[in-house]
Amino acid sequence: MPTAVAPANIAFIKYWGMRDTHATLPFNGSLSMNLDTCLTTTSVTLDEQLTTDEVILAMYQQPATVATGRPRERVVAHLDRLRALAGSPCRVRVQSANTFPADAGIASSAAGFAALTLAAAAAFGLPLDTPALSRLARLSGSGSAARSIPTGYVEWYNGDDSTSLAASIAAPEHWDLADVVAVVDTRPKQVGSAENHRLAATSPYFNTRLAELEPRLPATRAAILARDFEQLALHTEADAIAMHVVCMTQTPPSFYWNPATLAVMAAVRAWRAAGLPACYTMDAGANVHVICEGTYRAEVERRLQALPEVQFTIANRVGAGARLLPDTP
C-alpha cells in the first residue's frame, strides 16, 4: 500500500489559462515554492476483489467520507490514465487527507493530484523518476500538481507535452522564506480554478500580461537565485494582481477578492513601508499568502492574527517535494 505525502505550493508567477486543455499545457512557465505545513497524505491500495474504484477524502477538519461526483470523476479519470500506462485493469482504494482547507486558493488541488499520482504511480509499478512523475501529475487536470513533485524552488517549464515538466531550480534550505496563509474565507470557491483557465483568454488583458510575464519570470527567477526579497516582492505582488485582472475581465467575470482580502493587502503595503519586508500574493481565492524571510515571520504572523479580517493563519516554510512515506515499496 504506497503512501505518499505532497506539499501545496505558492506561485509567485502565476500559471493562468490553458493553451491544450486535454494534456494541461500552459500559456506560460511559471515558478513557486513548496510549502511545508500544507500538505496532502495518499495512500493506494490495489484490490483485485473490487468491481470499482473506491475513493475516501477527508478534508480538512471534516470527517472522512465516501467522495462522490465531481470529486470522484477527477480521482477515478486519473487513476484510469494511470492503469492504461501501467496495463493493469486492477481496481484500487484511495485514501486521501489534507492539513488545510480546500477549494479555498491554498492549491489543495496541487497537493492532492501530487500525492496520488506518487502514490498510484508506486502502486502499478510505473516509473518514479522526477520528470516522469511532474509530467504525470500534470496531466492530472491539474497542472499545478507538476509543481509540488520536485523539491523546494520549483519552475515549471513552457513546452510541448514531453517538455511541459517541473523541476527544481533550488533547495528549500537555499533561502528561508515563509509563507504565512491569512485565511479569511474558508469556503469553498464559487468558481473553480479549471473555468477560469478555459475563460482567462476571452479578457481584454490576457495578452498583455503573457507580453510582462516575458521580463518579469527571469527577473523572479533571478531574485530567488539571489535572495533578493526586494526584487521578488516587486514580481510576485505585480503577477498576483495581473492575474487577477484577468479574472476580472474575462467573459463572464469572475472576483476571488471580497473586502476582507483588500484589507490584508493594505495592511501588507503599510507594514513594508515601515519596514517590515513582507509581501503578498493571492492564487485562485480569497485567501491572503503573506510571503517573508524566516526571521520575520512570527512578527507577520503576530499582525495578521490581530487583523479582525483574519480568522486563522497557517505558517509555513519552504518544503520539500512528494515523497512515499517510509516503509512505502
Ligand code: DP6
Contents of the next structure:
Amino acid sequence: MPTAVAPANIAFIKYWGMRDTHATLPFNGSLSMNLDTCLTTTSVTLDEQLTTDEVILAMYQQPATVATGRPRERVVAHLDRLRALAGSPCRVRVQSANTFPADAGIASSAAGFAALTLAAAAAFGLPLDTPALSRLARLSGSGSAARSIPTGYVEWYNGDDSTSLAASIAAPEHWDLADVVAVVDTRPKQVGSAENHRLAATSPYFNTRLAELEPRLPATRAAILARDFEQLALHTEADAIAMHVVCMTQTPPSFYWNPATLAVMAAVRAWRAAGLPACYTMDAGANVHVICEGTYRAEVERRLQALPEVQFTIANRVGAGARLLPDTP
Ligand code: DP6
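Switching from the form predicted on its own: structure of the form predicted together with the named molecule?
Shown next: the complete complex, the earlier chain at its head.
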C-alpha cells in the first residue's frame, strides 16, 4: 500500500489565472517554497473487490469521513486520469489526512493532490520521476500541486502541456526561511480558486500584473538564489497585492481579505519599518503567511500570537517535496 507525504507550498510569485482549464495551464510562471509542517499523508490501496473508489478524508481536527460530492469527484477524476495512463481498471481505497486547516489559503489542495498523485502513481506502477509527477499533479486541476512535488524552492514554468511543470531551483538547506502562518479564520473559503482562476482575465488589471511579472519573476528568482531578503520581501508583497487586486476587480469581484487580514498586514509592515525583517503574502484565503529568516522566526511567532486578530500560528521551515514513506513496498 503506497503512502505518500506531500507539503503545502507558499508562492512568492502567485499562479493566478488559468489559460487552459482542461490542461490546467497558467498565464504566468510562479515561484514557491515547500512548507515542512503543513502536510498531507495519503495511502492508495488497489482493491479488486471495490466497484467504485472509496475516498476517506481526515481533515484537520476532524474525524475521518467518507468523502462525497465535489471533494470526492475531484479525487475520482484524478484517479481516472492515472488509471487511464496505467491501463488499469482497478478501483482503489484512498485514505488521506491533513495536519492543517483545509480550504483556507494554506494550499491544502496542493498538498492533497501532490500526495494523491505520488501514492496513486506508485500503486498503478506509473513512472515516479519528478518531472512526470509534477505534470500529473498539475493535471489534477489544482495547478499549484505541481509545485509540491519537487523539493525546497520551486519554479513552475509557463509552457505547453509537456513543458509546464515545476522543478526545484534550490534545496531547503540553501536558505533557512520560515513561513509563520497567522490563522485568522479557519472556515473554508466561499469561492474556490478554480472559479476565480477562470474569472481572473476579466479584471482590467490582469494584463498589468502579467506585464509586471516579466521583470518581477526573474528578480524574485535571483533574490532567492542570492538569499537577498529585502528584494524577496519587496517582490513577494507586491505580487500578493497585485494578485488580490486582480481578484477584487474581476467580474464578479471576489474578496479573500477580511479586517483581520489587513490588521496583520499593517502589523508586519510596522515591524519591518522598525527593523524586523519580515514580509507578508496571502493565498486564496484570509490567513496571512509571514515570511522571515529562521533567526527571526520565534520573534515573529511571538508577535503574531500577541495580536488579538490571530487565533493561532503554524510555523514552517522550508520543506522537502512529495515523498513515499520508507515502509512502502
Ligand atoms: C492563490 O488552483 O493551484 O494559492 O487554491 O489550492 O485549489 P488551490 O490551488 P490552485 O490555486 C492556487 C492559487 C494561489 C496562488 C499560488 O499558490 O500560486
